[in-house]
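One chain follows as structure tokens, the form predicted on its own.
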Amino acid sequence: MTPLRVLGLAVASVLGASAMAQSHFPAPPTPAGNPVTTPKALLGMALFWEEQMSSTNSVACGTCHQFSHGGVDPRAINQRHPGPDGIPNTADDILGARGVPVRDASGHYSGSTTFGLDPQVTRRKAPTVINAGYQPALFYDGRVANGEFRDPVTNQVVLTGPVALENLVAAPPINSTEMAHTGRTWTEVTNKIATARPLALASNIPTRLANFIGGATTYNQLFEQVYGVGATATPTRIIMAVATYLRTLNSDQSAFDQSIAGQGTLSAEAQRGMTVFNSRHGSAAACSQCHGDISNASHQFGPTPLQTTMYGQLPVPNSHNTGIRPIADDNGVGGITTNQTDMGRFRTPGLRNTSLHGTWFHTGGLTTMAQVVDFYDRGGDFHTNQATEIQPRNLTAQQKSDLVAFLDALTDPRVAAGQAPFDSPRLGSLNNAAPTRSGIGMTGTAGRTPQAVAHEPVVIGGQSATIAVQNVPANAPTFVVWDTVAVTQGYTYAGLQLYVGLYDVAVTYAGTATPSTGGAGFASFPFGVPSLRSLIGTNLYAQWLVFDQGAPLGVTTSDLNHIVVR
């Protein structure tokens, strides 16, 4: 690295740290042997961002925790796990996060019993990011927490103390319906990562985050960058830089955090929600009494939900039942220790940029702040083993608006427009960098038409992309026919209908048809593409063409997909 080179980074890292540190709460706890550093913070930025740290390039940490939305995933409100009884379309289905088909490490997909070769929905919806870095347990049901943290393939201890982020970042990498192949392990992370081209699938990369990458072509070079000369990635390294970047993200800058730090004055409307939100009504608890996050305190202490609350409860791990599904749905925090005053209790989640989520609950099922009112003012749905604190409340129509008005004054500015510490490259996914589909296939036996799957980005050096066609006969042969142009309109040769230009053709044969369901059956083929940076920009074209006894010529085609090589 040249000496200009070093003196950028100082500099980024003494500006970067005053324009974006917080204004009001205290440093996150940091275990001693992951300090916070702005380099280090840049590195985990990028990771966290990165969708190729996802088997499939089609999934990053940032995909499914959106800052414009909160920290919390906006595609939400379009992406369903059927729930509990498997039925789409039901009371109990959950509005998740969308990952990864089903697949194993060679790129082969298996098929999913309720997504099929669809990327799966995680069966709860994704918890904030934001603020995470002052919090003892994290995911909903809190089995990750602070303690020890170890590295994800010896198992020794690496750190001890504050690491909940650290055990939180080991997770969804490896997750096979979050981001990983069955079976994937933390070498298999860090083999890819290593060497990948860092954000080669994003755009709009912020200008700080622009100026650490510089010129470099692979994650190493990022490593060394941080930890020092030699270094590379390894998969403890990897995790303290994302759970360094998430200790950045902290938002106490909303009006409330103003107005009690005498910086600001609340409307009137939200002050009148503000008392509403810390007065009892009735035999119910006051919403301060679980939200301890939303305090004067926070400003001292952080926004730790185990500040003792103006009624002197402190619920450890701050979890309850509210009533929102049946416990039989989803045990939570029941799940995990068994004991059955747990059962059907999840992590009380801050309240700061809750106005932006847009999906309310662990099963994303109530959609406005309006209706997450209404539930806690009738006191919640579901009653056994419900926390006693939640009670019918029979507010007002004003007192209920009001109350939406100060959990508005909760929104972070910087969180909702975007600005440091919450800027963001614009994902792949957001891109088109997946490959698109056009055209139509050919009808054959039993009315079947095949069609090309095609989800998962195609990056130079990439260990496998994967392409597959569904809807052809079991054990059926199936071929894919390539060329770098395509006649978009389509026209018949030989009967059949093709897509690809017949140009520079090939053809690739792709094994029988794996039986699915009802006799129809799916196959799929891996691929990868040489690292060479002149191939960027190629322009790859796929049809399946599949050997089918029932179709009038004995072979049907598929519709066409587009790739464009990252």
Given for the second form:
Amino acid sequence: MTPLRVLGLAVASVLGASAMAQSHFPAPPTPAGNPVTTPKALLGMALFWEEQMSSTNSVACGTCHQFSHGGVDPRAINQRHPGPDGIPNTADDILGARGVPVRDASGHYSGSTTFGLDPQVTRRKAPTVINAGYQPALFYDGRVANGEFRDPVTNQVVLTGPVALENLVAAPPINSTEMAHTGRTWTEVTNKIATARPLALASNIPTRLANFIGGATTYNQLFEQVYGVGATATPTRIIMAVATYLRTLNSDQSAFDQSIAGQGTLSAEAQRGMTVFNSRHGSAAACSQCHGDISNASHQFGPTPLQTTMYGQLPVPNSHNTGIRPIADDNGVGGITTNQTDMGRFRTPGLRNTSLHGTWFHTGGLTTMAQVVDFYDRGGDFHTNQATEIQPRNLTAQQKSDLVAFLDALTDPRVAAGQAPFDSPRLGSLNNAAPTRSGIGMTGTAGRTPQAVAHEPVVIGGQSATIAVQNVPANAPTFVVWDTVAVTQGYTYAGLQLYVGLYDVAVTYAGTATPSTGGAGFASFPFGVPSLRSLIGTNLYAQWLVFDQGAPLGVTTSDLNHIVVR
Ligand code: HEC
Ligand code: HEC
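Okay, that one was the form predicted on its own. Can I see the form predicted in complex with ligand HEC too?
Every component of the complex follows; first up is the chain already shown.
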């Protein structure tokens, strides 16, 4: 058996044999030191959907890469980075992905000039993880590549070859916008994961994953299952498992795939749209010249239908400046190579499942497929350093709608329906795992009403979660009043608007408020819950009490946080 066949079989056992039957893709390139096996892919799947991978228990890889949206972030439409001008709701805003608030290792919030205590939004949209295993270079600027993979702690080379995925997986858990507190190390990531209860925050865990997790109460037990008796979580093992899972996310069963495999025919519209996709229009290049490549040759010499399999294997560099934004907004590849000709170039994405994305391009700035087609039809928007292949096309209305029909025919029904290998747990963030807020605070100095802030689910075990308060006077002393019962409709006690029950009450001092802007401030309070399973499901209520000399009573209170220990 050739190595490729062996690999194919390993993938087949992950996907289930029937899923492989129609596949016409070879398995993605895999480094010899990290072969695809079913248990390792399942461990990687658990870790990919694990919100405890973040410092805040609130962000998993899958939070920003959801299959319902083709492996990108469905929330992007509502999440703005203000862009280079720093001003929200202007043309240069980026519809990005929401990560974590700025937080230090102790769990205290630092406050961000752009996002305050809110989770930060990435400067680019999340591209898809589906078929990422075929890409020889990753990220929009291709800055993560094959070659060597080094253990992020020891810096020893542990793998060589097609290791772009391993190199990529190493980044988000220590990225202080996406998943990490400032300065987080892989040792910290690993220590947290080792003892975490697998998928403690998620629900609707797919059967194949639930069976793999079985009765395991810590990730270390799962690492033993995969890497042998006595094995524990290590940075390299975590990374290799997640990369292995990503190598099983291969989408090749769209209507287009069926048609080129002789297993179906495209609709008449999609068929016509494919012709539009594969044709030049005036001096504008065929879409497939950039998007259809599976070889250098097709990129140089244009497409044929079989070359438009669009599963990656893109020639390097297949990056172009489409003219979506002025180059000064984001240099793209030019930001890495510093070559003037690369300014504003971005990697050409594969187009499978693109119809599911909901927002398009690295800016997320186009929000319907019709807008994408119109963008190309008018030859892009910004022309400095723009690819010469992008020119006005003068497509007819019919050609445009046919093109959209063809792009729709690139959607794999398994991705759209969340079927294996594109099945996934439901994230805690979608199930209100984070504390919820209710009630209203009391207004004090300068009309300021303290607002409770609660992004972080509270999980049993040593790791801390943080609650915070904002919109209080700078430098004001702050306290948290805790109880296990609450009066959610509120009541007045000694002139204070209260919601905590004053039943099991405890008060903790949370320090003086850090100044933010205009005399306002914020405070945060990291706390942990012991590793006692009996605590799971415990209700905790917290309300902030703020010393505010300008308030009638000299004290104000915030709204209420309701925390359910998970
Ligand atoms: C806060 C949102 C967020 C989280 C969490 C996140 N990502 Fe991403 N991901 C992004 C963004 C944004 C990019 C693109 C960045 C760029 O191009 O500069 C990206 C890029 C990628 C890519 C590259 C795809 C390509 O074609 O270039 C892969 C693969 C990926 N992420 C996997 C992961 C994995 C695995 C994790 C968890 C360890 C993860 N991501 C966590 C937002 C996120
Ligand atoms: C010169 C090369 C080139 C040509 C020609 C081209 N594209 Fe693109 N396309 C790109 C690049 C590069 C990107 C990524 C740009 C970015 O994100 O800023 C892209 C992005 C896209 C996206 C967004 C994908 C996503 O999920 O965000 C779609 C859809 C798309 N192109 C469709 C088309 C269609 C349809 C045509 C023909 C009308 C076409 N492209 C022609 C290079 C090209």
